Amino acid sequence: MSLHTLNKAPSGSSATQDCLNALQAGDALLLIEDGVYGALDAYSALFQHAESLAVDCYVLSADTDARGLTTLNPLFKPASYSTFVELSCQHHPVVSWA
């Protein structure tokens, strides 16, 4: 199992088709940074492939505070740093996307 970072906005580039190309089932994908962009509710559809494999979705909430991100697409759980740290023990390997 996985964990999947991505730090890039889905209209930046191709990070996102790649990383989202690249889950499994099992697999956690937490967003980061700019990638925070993502769990908007615009970008819904891009992630429904994740939702089909039952791929644990997470959203940084430091960055989505950062950017005065409010409402999210409720397939993203909010994550701590700490939650950061627990999922990077918890999976292996942990692939960046950028």
Second form
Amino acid sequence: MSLHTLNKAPSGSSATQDCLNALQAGDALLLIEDGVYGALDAYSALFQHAESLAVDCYVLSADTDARGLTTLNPLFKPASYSTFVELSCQHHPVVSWA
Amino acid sequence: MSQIKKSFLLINRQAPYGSSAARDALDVALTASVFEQDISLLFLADGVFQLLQDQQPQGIGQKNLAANLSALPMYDIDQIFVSASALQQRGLKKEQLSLPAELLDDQQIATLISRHDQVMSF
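Now the other one: the form predicted together with the partner chain, given that the block above is the form predicted alone.
Let us now look at the entire complex, which starts with that chain.
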């Protein structure tokens, strides 16, 4: 199963939609860098597809802290850098959406 | 110091930290203020994220942009405008911003742009 990392904000490019279209049940999704803005409640409708596929969704805490994001969509579990490493080891391939 | 004074509008359209755009705009603002130019800032689209409070970028090895932005009034840069629709689309409220900013609708933004001599977008 794949790990998808997404580093663009939802409004910034087509990366978010392209990533969502490519998700399969059992995959994991990790929002990093500007991708973490996707975890704001305002974008929750975008990620309903991921939720319906039971995709494990994570958001990198260092990047949410950096940007002052506090109240996030509960679909996304906070992830540390070591979680990022674990996820990368557990999944194949790792797909970077940018 | 030069006698020529123009009005500058710096448009910030990108989120902080993902690229150097936000810091570049800040550098231009501070440089222009040294030359006693008339500077306004407008935050559009993902640029509104630059103004969020409680940014803690130490964990990603960067400097706090919001802290620098909040120093702008000390450089007499206090004309700060924010797109009301960009805030709303992102579920943000004026109270969450780190600077006292004036909210503008799209028509007011068009007017703001048209009354400046130089407009730069980042």
